[in-house]
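Just one chain is shown here, as C-alpha cells, and it is the form predicted on its own.
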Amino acid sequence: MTRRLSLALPSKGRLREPAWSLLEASGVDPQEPGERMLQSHCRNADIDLLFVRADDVPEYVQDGVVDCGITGLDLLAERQCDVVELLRLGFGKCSLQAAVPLEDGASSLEDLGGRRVATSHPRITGEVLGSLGIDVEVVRVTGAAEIAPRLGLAEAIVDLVSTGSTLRTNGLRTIGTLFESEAVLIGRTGSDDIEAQRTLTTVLGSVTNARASRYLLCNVRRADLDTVTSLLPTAGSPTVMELATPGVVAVHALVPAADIWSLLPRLQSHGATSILTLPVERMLP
C-alpha cells in the first residue's frame, strides 16, 4: 500500500469478534487494543484501526473520517450513505423480520396493514412494506423492540433475527422477512487511494473465499472417473493425477463447504475411495 489506510471496526456487538478474527486470518496482525483504547494499528500492514459503533461506520466512511469500514448490510441500507460496497464478508448473517405476539392472528406481512410497527430500522421497514402496498404506522425505537407490543407502543415489530430465540423468549413469532443482512466491507466514494482499497478487498476476500470452500481429494477407478467428476460442484476442472496402482487416479478439487454434507456420501456411493477434505487458508479466483 502506498500510504496508511484507516479502517473502522465495530467496537462491540455481534460483528466485533468475527471482524477481528477476519483481520487475524488475513495475516495483517492487528494489535489488540487496550480496554479503553479506541485506536490501534496492524503490525505488518499499513492499516490504522478505529473502533466505533457499527451504526456509525457508514457515516464515518462517507464523511472521510476513515477510508474503509466493516458494518452490517442492514445498517448500510438504513443509513443510505454515499459509500461503495467493496465486499460481503460472509459472517453476521441475519434477517430483518416482522413479528407479532403468539396470540395474534396475523400470519403474513399483509396482515400488518393499518397497524403500528415498532422498529430500529424505520427506513427499510417503510420502504419494503410500502413497496408491497402495506400501509403501516412506523414507530421508531432505539432499544429492544421486542417489548413494544407488551407496552402498547405497537401491535408488531420489525427486528433483526438470527436464531429467533429472543423472539420466542419474549412471546413473539415471525410472520415474514423484509431484508437479508450480513457483514460488509465498505469504502469511501471517490477515495484518493483506490489501490489501497483494492488491496484490502483482495486480502480479506481471499479469506472469505477460502472459508466458503474445501479442498477435496479422493481416489477413483478410471472407469468411474466421468461419473465422479460430474458430481463435483466446482466451476473449474478438477485435477486428475495418475497413481501407482494401475487403473486408479487421484482427483483434487475445490468445492463449496456448504455442499460437503450431501457430496461425500454421493461420491462414496459412486466409487470414490480414500476421500479427504481440508480447510483452505486463502483463495483468489
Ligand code: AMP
Given for the second form:
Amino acid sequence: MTRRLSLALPSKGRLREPAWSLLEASGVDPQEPGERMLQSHCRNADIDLLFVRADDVPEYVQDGVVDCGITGLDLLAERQCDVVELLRLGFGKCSLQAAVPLEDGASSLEDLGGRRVATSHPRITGEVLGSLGIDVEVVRVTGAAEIAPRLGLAEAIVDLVSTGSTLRTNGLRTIGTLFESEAVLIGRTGSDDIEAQRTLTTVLGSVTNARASRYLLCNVRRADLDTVTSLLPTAGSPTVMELATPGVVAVHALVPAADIWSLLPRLQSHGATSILTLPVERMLP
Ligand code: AMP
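Can you now output the form predicted in complex with the ligand? The one shown was the form predicted on its own.
Every chain and every other molecule in the complex is listed next, the one we just looked at coming first.
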C-alpha cells in the first residue's frame, strides 16, 4: 500500500484561495474542511490536507509534520528552512520593494544608507542591502509597515507590493526592488517518499504549465505558411494540416498565454484567418 502524502495549505490570507483552486483544477478533489477544522483530505488522491498560516508552512515541512506545503517564496527566504523548492506556482506574484515618503529625496536603494527601514522581512532586507554594501538599521514590524514613516518609526520601508496602490494610498513611492516572490510548492528534504512528492509536483505542474499556455488554431495559405510559423513563439513544432480548400492549411500550436495579445494581430496581418485560441487544461512537456 502506498503511503498517504500530507500537504500544508495556507488557511487564510492571499494565498489561500488560489492554492485551493489549483488543487481543484488538478483533479485531486480536495474536500472543504468543516468549520474550525484544520484538516481534510482529497477524494481522488491519497493526500491529507493541513491548513496552517502561510508563514508557518516552511517550518511544518522542515520539521516533517507534513511532506509538502504551499507558501510564498518570500516567506521561504525569510524563514531559511531546510526544505526543497519543488515548483513555482505562478500565483501570489509580488515583489519586496523599498519605499520612502513622496517628499523624501531618496531615489535609489543606495540612498537608504544609514537610515532606519521598517519591514516584516528583516532577513531578506538585511541580506540584500548588505550584499549591496548598504548599511541600514532594520526595524522589525509584523504588519502594516507602510505606516511606519508617518509614525516616526523609520524613514523608509521594505514591503511586498503587487499593484502599488497601498504605497500610493499611504503617500509612499518605491525606490527599488529587493526580491521577486510568487507561491511555491515545497517538500521535505530527504523525504522517504520522493515518488509521492514527484507525483504531486507533476500533477500541479501540468496545471500551472497549462494555465500559462493557449492552444492556437488558424488557417493559412500555403504561400504564407513559413512567415506565419516563423511568428509563432512556440518551442515545439506546430502541427500543419491539409484543409478541404486547396492551397490552404490549418496551423495548430501551443503558445504562451502572455504573448497572445501581441501575437494575434501580427498573425492576422501576415495572412492568418479564422484564428482561435483555446484554454488548455493540462500540459506536460
Ligand atoms: P497573507 O499575509 O497570509 O495574506 O499572505 C501573504 C503572502 O501572500 C506573502 O508572503 C506573499 O507571498 C503573498 N502576496 C502576494 N501579493 C502580495 C501583496 N501585494 N502583499 C502581501 N503579500 C502578497
